[in-house]
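In structure tokens, one chain follows: the form predicted alone.
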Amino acid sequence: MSSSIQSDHLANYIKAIRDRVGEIVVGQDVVVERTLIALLTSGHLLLEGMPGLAKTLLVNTISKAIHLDFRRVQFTIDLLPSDILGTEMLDQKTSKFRTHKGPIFTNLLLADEINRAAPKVQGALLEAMQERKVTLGSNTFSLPTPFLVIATQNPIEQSGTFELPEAQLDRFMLCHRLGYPTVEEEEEILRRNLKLGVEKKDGGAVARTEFDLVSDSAIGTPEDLVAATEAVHQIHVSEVFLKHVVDIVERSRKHPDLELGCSPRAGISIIKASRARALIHGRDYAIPEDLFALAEDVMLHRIRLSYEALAEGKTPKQILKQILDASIS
């Protein structure tokens, strides 16, 4: 296959893939879009928003299409570890102990209102999001290739909740915040929930819900991710977009009003996420709007403002940017 028409193969996957999404969920393209970036770097994607945006739906929709195995866990105060990764049990029949995985082995695992779950449960996700692995006793696992978390939490209830700790934010590619949608987009979401219906089983009737129009059949094939898998490293990104994302890493961690800036890792997810970015949107380079559309959602959540910083009010988004505006004059 040549390479123009292979281009044209893959622009089409990733359209169809879209496409599919916005016949089940209105807007949201932004959220798509980072998703299908984390798809494709096998990076974790961390999903902040107030309930009832369509998390959970876009996750479900996304991960059918693409021939993913999808598993969701909802998060609580009284989940264990071994509830997410699996544990060893003996079997009574050979005296022996075999072992039972837990949900964590899947391509697509989402992690719903993760925030809710005790710090021990949370450290328990650390070396699978980082190694792409498990250990359960002795033995230590490989998980399923691809692998990736997509979690969500609320970023306004606190009840109940335990902040996530630096190191498993910093696991995360990106981090994106949801927000409600436009006038025109709640409108047309009232004008397609009139017309789910209801679904007659077993005798009975139900209302019919959005979940209900999610589709099982995928579109291309597994090789079709593979393929765009391996464009994405195809991306050519110049030394000098390589120095600005190194200037703006290094700006985040000299900034006044910053006590914590972001480590090497942010660096290296703004470069994989920008070449995600340039191959949904048909380019085979980067380009600094890749990189300013990206910061926020790279950058916001691995830095942290000093106390005196925020005494006087000022907010992680106003000192990015600073930092941004700073690393383009």
Given for the second form:
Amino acid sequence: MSSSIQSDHLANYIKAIRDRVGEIVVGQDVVVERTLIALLTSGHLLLEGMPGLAKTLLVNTISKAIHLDFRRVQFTIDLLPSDILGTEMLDQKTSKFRTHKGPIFTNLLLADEINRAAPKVQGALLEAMQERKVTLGSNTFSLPTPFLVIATQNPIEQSGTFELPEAQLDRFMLCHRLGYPTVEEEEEILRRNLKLGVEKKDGGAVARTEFDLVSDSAIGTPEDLVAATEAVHQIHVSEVFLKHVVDIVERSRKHPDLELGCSPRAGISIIKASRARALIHGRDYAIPEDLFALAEDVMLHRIRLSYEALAEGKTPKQILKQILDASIS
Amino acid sequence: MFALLMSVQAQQKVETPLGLPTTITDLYIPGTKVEPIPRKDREGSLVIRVIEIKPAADGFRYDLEVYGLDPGEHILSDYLQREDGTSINGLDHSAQITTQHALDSLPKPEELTIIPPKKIGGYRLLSIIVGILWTIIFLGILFYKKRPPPTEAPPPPPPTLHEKLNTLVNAASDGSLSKNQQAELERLITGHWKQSAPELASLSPSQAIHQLRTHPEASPLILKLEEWLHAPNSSASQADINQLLEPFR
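Mind giving me the form predicted in complex with its partner chain, seeing as the form predicted alone was just shown?
First the chain shown before, then all remaining chains and molecules of the complex.
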């Protein structure tokens, strides 16, 4: 531990969370790290990946490990804004309107397949994410603290979906692309699944799932999470680090193949996320490794290729690689 | 006088449409009364009906109604006879009835005149001329001697990684590096090691930096640089950095 700011207690707290998730979910250490970064920096996280990569299990495990309230909403085409935000209902007994708060009033909201909902639902959610407030009727309610939205979308199946526009994608601090596990991780997943067994309940029996393994006991206290969040803001960011960030953001705006480069919000997100990553890795200052490790998750969903680059078959990932390679050569 | 009268009457050539009645009034015929020759078949071209007979000096004046059944000119006396059945002698043969077919009264269509077309040809000649012109213009464009661009000195090649590093390292030894130059120096050193170590060449910058932080040769400099440039309370001195940067001079 190189820092005098971060106590051993805080380091143990973060390590314990990662270990707890590792007991349930195999091989998603980077996603756990990104989720913690989003949580500690009050950002939001968009996960892109195929179904069956344990996204829901991961978020569920993290929420229980940190003792956070967790809700999951499956986005569909017929979902309404009131299904997420809540609504005012007429109570027939009292003849008065009663506020029914929607699932957004939670600490950790998993918005599953966010691109399946109509734009007005996406807009309502993203507005609440930005303002951390919801207005129902004439009353405005603050969302619980901490509040984190983890949205998922399937990158392949595009029929019947509404692609999030760049302006709304920009509100997600990180967009992480989940990959398939390695061969060793896949074997471990299968081994663990074989050991799940059967649960007898109410005179019947049912095959156990990974969700049954998630422990309800929380690690640490809410104060630990508050302390970790505060500690992120104590992480030192040097002038030289700022120069690195500005250089990369600037390169994205000047690249000939990009129609849309990174916004200033991207630079802010890189610094916020780098601070949280430094804390997670036990440092009290951000270093270029943080920047380069987070560049894809922060920048890739914020850039848009030009028509000519698309026609030439280039991909945003290739262009970002060019930008990062050019910055060190 | 009689002959003159007949002549006048006869010269009034009566024209009648085919099948329609025409009335002839006051036709003077000298002698006894005359009557139309009865039609015994369908050969006759005129049908004559006596409307009125008026006595005159040596004969009678007749009002007749005449139907022309065949187109053409018909002599009136051929269809009349005396009451005693004798033919009329001395009646001027020029007293005629002209019967016209209805179609004859209609305007005739214009006669078609055949105008021979102009001589067809010349296309082949025109094609050949256009082809020759096209070839000449094409060859002209192809072999037109463009003026060579004014010879300019080729732009100096961009400095290599080593040259850039050398400049920054020298500035670092003087302690005159700006923050931008410090950032560039740190990135270029990463790039230098990424190029130098074959196992790092294919890695992304993120992975390369991660590897370099534990690399036996690169890690002392990388970690020292990190501490020097990023740590809030750096213990690295200028002399330490100069010593580590010595291989890049």
